[in-house]
Every structure is written in structure tokens, then in C-alpha cells.
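Take a look at this one chain, the form predicted on its own, written out in C-alpha cells.
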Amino acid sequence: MSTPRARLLIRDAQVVDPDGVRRANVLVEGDRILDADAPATAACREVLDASGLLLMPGVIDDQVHFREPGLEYKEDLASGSRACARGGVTTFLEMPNTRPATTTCGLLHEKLERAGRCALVNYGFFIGATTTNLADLRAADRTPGIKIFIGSSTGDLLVDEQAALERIFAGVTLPITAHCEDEATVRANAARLAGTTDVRDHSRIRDHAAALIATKRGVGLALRHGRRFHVLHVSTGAEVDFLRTVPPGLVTAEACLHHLWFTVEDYARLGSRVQMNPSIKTRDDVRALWAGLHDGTIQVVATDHAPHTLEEKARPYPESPSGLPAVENSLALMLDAAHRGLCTLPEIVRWMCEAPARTWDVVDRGRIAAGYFADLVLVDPGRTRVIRDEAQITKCGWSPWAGQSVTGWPVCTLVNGRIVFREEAGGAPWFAAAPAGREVTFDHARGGWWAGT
């Protein structure tokens, strides 16, 4: 009897499911999971040995930007994706701020097209909402949603007037998700600190109330309309205690990294490296931040992966640009977390691979199931290693978390059945030549995440 075709095992591995960590093997078949309890003995033509090791779902990062088309020089797709697979991150959604902005459905389209010739990981692309494209956000498909700039952008993309939300929220079926920051409260705060130079300052700006309202404004529009919101980047205590008082059904939130781990404490070590937005805040909101991911209250958590150089970072505030990269060190700083006791294993994988498939329809993919896609990473728990500019795969070539030493890390990284990324002898990465990652499809119809799995 011949062995069945491209048949991997994955061996005695401690599978990480959301509920739990169990010692397990684990079957992949072409691009799927065939078993995700498979016999040592079950038929296959490669072993892949992970005693020792974590078997975790590839994370989904529902928020990155990847600067192409229009600012390549920063990050591009194939500099992007292979970040990602260095990271254990097997699909990325996009945001649509590129140049140009990806507001039409030709334009969601050559995104999608670009992707398919170099992206190493699995992708997808969001497109943007502006004052006069009503049309394109009800036809596009192909897309986990629709992302609205309220604040925080410029031309086109930012959509603050009111009438305008107010048509948006109303007009299109698919869900809809957001940056959440107050326009006016912005500018009011930015003409008062006129003249600034000091960056500790763009958190007085880009200040609590600016956040607050424009979350409220945002879950005020979706319990109007009946539509599914998914708040992005969460930065605020009052965010959070707002969010709890919210009707399950419709609304989602999410965590970014750079919220959980900086406080505007670390403006004087680290600068405009730190500078985002929504901006850092206090140690208070980092702590109310955690307790949100523990509770429930906020389901996901992303990196908002947004690359420039140093030498844009290095221009003298408020010249800086906000954005930081993040995308290939997520997971490891996560891991790293869950050996400081600030969260599980189990809640890693909630929280990085589940709930952002579940809030965005995403099918087959964020768990370690049979008929699932095999999106992998096997994680060595006990590795310790300082992150370094010098060592990263992001285009831009710098860290806001140089210096620190992170336990647990990705060692090798499966997309669709294939190794995109493993780390070899002396901690050199290896990638794939060929890209391996697909086009994700959505299932919008099933109704998202109350809707169950």
C-alpha cells in the first residue's frame, strides 16, 4: 500500500487549542489538517518532530500596513509577508491608506492581484470608506470589511462629518471597523500645544477624550444601524469601561501590542519610536487594557504594523510620522507575556488566531482542526533571545522593543501545508523562495462573531 501524497506529521507536540494545551500529533494532508490527534503511526511522508515545542494555529493579524502600492521604500508586500511568516503570522488583513487609497473595488482588486505574485503568507485587504464612494463599499467583495478613518487620516479617507458616517452605516451589508480618534478634539488640542517640539506631547493631543468620544460615536452609529464595528487599537481605561456597558451582538474591540506594552513613561527612553496613533497613555490604561483581554471585553488583539524609516523618525516632532513595526514580533512578545504570568497560552491563541477569524468570517482558518487549512507555528517556549534592529525582516529595520529579551519564540512556520519560514542552526532564518499564501475568503452570510464558528 502506498503512502498518501504530501502527508506530514507533525509529532508529539504540545498543540496550544483555546481551551486548553494538549500533547498530540497532528496529521496535515496537501494544504489541510487531516487529523488534529493523529496515531505516531499514522502514514506520512515527512515527520516533523516537535517534542519539546508548542503546536500553535498561525496568528491573524487583522490590522497591518504594508505601504504598497505607493511607499514601498517603508514596507511592501513580499518584505511585509515574509516578516510575518519570521513572526508565526500566517494571514494578514490590510488597511487601505496606501497611495493610492484602496477606495474602489479595481483598486481592492490589484491589491489582491499583487499579493497573489509575492505574498509568503495568507492576506487580505479592506477597503476605504470616503464622503462619495457609498457605491464601491456596496459592491466590493472579496474583502473582511470596510475601514473608516474617523480622525486620524488625511484626504479622501478621512470621514468625520457626520451625515457622511451616518449614510456609510446605513448603506452597506458588509461589517465595519475603525480608527477611533476625534477630529475636532485633535485639532483643538494640537492649536492649544501650538509650537510644540516636545513628542510627550502628541499624548495631550491625541489625548483620552479624543479616543473616548470617537468610540462612542463609532458604537453609537453601528446599535443606530444594526451593523457590525470592530473597534481597532483600544488605547484607554474609559475606552474599556465603556465597551463592558455595550449589548452583545454587534461590537468588537481590539489591542495593540504597543498599548500593552509602552506608557507615555517611555517618550524620554525611546522618543518618536513611540509615537502612534492613537497614542500611548498611563500605566493605569495598560493595566485596564490586560483586564479588558482577560474579560471578554476586548476580544482581539493586532499589531497595527505601520513601518517608517528611522530617519523619518528622527525628524524633530511633530515632523515625526506615527507608526511603528510590530508584525514579526507579536507573537514572541505575547509568549513572552504568558511567561510572565500576564496571560495564558490558551488566551494567546483566543486572542491572536480565533477571535480574529470569528470577527471577520474568515474561513478555515485560526484553529488546529480537522478540515481547517494547516496555517502553523511551532513555538520553542523556553528560547531566549533580546530583539535587535540589526535582526529584523521588516523593510524599515528597527524595533521599538530593541533591547529587550523575549522568552519564547517561533521556530518554524507552516502556510497551507507548506514550511514558509524555520530557523536554522544559530538562529539564522530560512524562507521559502516560492509564495505560499492564498487569498483568504470570507463568509460575511454566517453573521460573525456572535454568530458562533
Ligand code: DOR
The other form holds:
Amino acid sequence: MSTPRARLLIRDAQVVDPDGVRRANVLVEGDRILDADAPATAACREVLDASGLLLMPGVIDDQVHFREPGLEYKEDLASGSRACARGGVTTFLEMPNTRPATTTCGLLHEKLERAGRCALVNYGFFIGATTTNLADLRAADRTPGIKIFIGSSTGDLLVDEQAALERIFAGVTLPITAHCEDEATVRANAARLAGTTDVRDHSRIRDHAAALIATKRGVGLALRHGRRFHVLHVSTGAEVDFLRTVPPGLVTAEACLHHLWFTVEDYARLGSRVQMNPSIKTRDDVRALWAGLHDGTIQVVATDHAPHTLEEKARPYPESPSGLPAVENSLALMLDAAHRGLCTLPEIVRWMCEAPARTWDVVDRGRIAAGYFADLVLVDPGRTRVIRDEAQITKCGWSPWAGQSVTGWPVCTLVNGRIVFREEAGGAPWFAAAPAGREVTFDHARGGWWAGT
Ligand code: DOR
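Okay, that's the form predicted on its own, but what's the structure of the form predicted in complex with this ligand?
Time for the whole complex; same chain goes first.
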């Protein structure tokens, strides 16, 4: 049995729960929360004074691309997980479009072993679908679920043949998630705009129709086969309108920071820095995504952190790759949005912590409650800082939000009860040397987001 000496008391914090903010002391014992409303005098070995600070559950980012194995010069699990720690992301779920792509149980387990050796935060990995790996998709465990690229993006994973999709949806039991952009529409648009070097055409090639057609297709498959299905990075108001008509039970959806922030007008200022798949859309789409979050049509906010070097990004379109980094700024940007009245602090906790945990059946993470792992972020809500390329932790060393002043920053991140990031006096980041991250456990028998609602 642990003695009180192994206890840490986080004293006098404004604790952000999914349904409100309360002033409390939180007692951590070892790797778990012992008491989410402890007396200020609780016996402990160490006290963290949190007066004036918010205490939030660590963010669970359910869509990142960390490039290991294969493209470690862009990012690796060590650098990506440090960037997470800095941003208050205590768990990442990583996508399979590495080199090689994560399409077998063996490759999935290899990624888990790699992360176990170096990750500063908790981790899980999706297995990628191909037209021929049904046996692996059926056998896979230790994973949040199956990722299908219904439209192609970075890497060579693509399953857009109807027969192959039907086989996958009929044959698996794990939850499914997908990149939804219709390949035929994208190819036809690209042929029409062949020869362009104007990055603004990216949003005409990967247009509104491409997103809506593929999202409808994925949701249709899920409903027909009775499978849980998570729509990644919804980018259009039309998809939000469609998702509002889908009966509750199986389908969840996600919005990403860049789709909530940028519009096609930003190409003039930012060029390929905001070239993403799905593409950024219009001001009306941005408004519709926020509305979809507020009314619960979209449950999750994630990043789709997808690092490429600035040299690669500087190639003329369409040779410039799609993707942008975001994990170290995502929570701060959402806090800034709350500061500007676009959302509330409890909504941030619902969208970035509780909803991803529920969607993927993450065991004992995603909220501040007794018995849960002590994955926690202390936030200074009044701290204002300008995002700068030079200060980024991600290996690619830039941010599409560079130059933006943001109010509300993580100042300390705990993973499994251990401090992994702290802002030192003067603002310099300090990181723990030893990996503190653990493999996340998924209990898929729970039934996901809709279970119990
Ligand atoms: O723009 C994107 N880049 N979208 C994705 O879905 C993949 C990502 C990448 O891995 O570069």
C-alpha cells in the first residue's frame, strides 16, 4: 500500500470538468487521482500551488501523424510526444500512414514497442486498412481502431473500391474511422485544373463535394453494417448538415483546429502552410463547424498534426505536401477561443478530453475523477504569448499560427502522476528526461460514445 509520502497535492486549482468549473484541491497518489476534491490539509509529500491556475484533464488527441518509422526527419515519437507534453496533450492516437504503413499486427506491435522506449506521453496506434489485410484487421488488438483512407492523402493507403469497403465493414468488429474525400471527385477536379501551380486550387480540387460524397458513403456503410464509425476532420457545413440527420448510435465526428481557424482567404497570407487534406474551406464552413460542435453534431476536437519541413512546403504547388503541425498549440488556441467567447472551458474539456476517451473506449483517462490516471494540465488562463516558428518543439520547426498572439497556455503537464513539462521562470520549457508515457488501454466492449446515452 502506498504511504502518504507518495502523494502530490495540487492545491487551490480551478478544476475544469465537462459540466463546470469548481475550486478544489486534487490529490494524486502514484499514477492515479486519489481524491478529486481533497481537503487542503491532506497529507502529502509534495504540494503544487495552483492558485490562479486552471486544472484540466490532459488532452487526448485522436488524430496525429508522427512519421516513425520511415520519415523521422519530419517528426519521431520522441519529438512528437515532447511537443504533446508542451501543449497539454497527455495521450495521442497515431495514424497508420508511416513507412511502412501500419497494416499488420506485427507492425502495430512494433510501433507500440518504439513508443514504450521514448514517449513522454501516453500513446495508441490505429491499424490501417488495405484491400487485402482483412485478416490483420480482424485479429488486431491493443488499438483504438481501424483507419481507412476512403480518399488518398499523404502515403499510399487508399481503399475506395466499393467491394473492398463492403468486405471491411462486414468483416471487422473494431471501431472504424476514415479520411473522407471522394477519390473520383478529387481526380476529376485535378484533371480539370491540371498544370496549376496556385495553392488556392487545392480547395477547388479537394472541394466541398468531395468531402460530402465520401462522408455520406462512409456513414452509409457504417449504418448498413451496424459498425461504429468516426468521421475524421469534417471540413464543410454540408457535412455538418448531413451528420445532423444521422440517427444517434453509431456515428461520431471530429473537427480539427485548422478547419476551425483558417479559410481559403488565408492562402494569400500563408500559402502552402495551410495546404491540408481535407482542404480548408470558407468562412461559412468555419461557422458551421463551430455550430456543429456547440450543438453536439461534432463531438471531438483534434489536430491531424501532420509535420512536413518548410523546404518541402516551399515546393511549388502541387508538389508541396499537405499537412501542418499543431499538437503543441491546440489547447492554447482553444483556450484563446474561450477567451474570445467562442466556446467555454467545460466545452473544451468535453471536446478534447472526454469525447475522445468515450469515442475510443479509453480506460480511466479523459477526466478529473478519483481512480482515473493523473493525466493533468495546469493552465495559466491569463498568460499571453505569440506563437513563433523558432520556439516550436516539433521537429519540423514551424506553425501555421506563427505570429498569432494567444491567451491561455499550459504551464505544467503531468502524465501518469509525473511532471513531464513545466514552464520555467522566464518561459523556457523544461521536459522530463525519462519516458513517462504508457500504452493506452481500450475497452471496446464499452460500446463507444453513444453507450449509456
Ligand atoms: O493534409 C494531410 N496530411 N491530411 C492527412 O490526412 C494526412 C496528413 C499527412 O500525413 O501528411
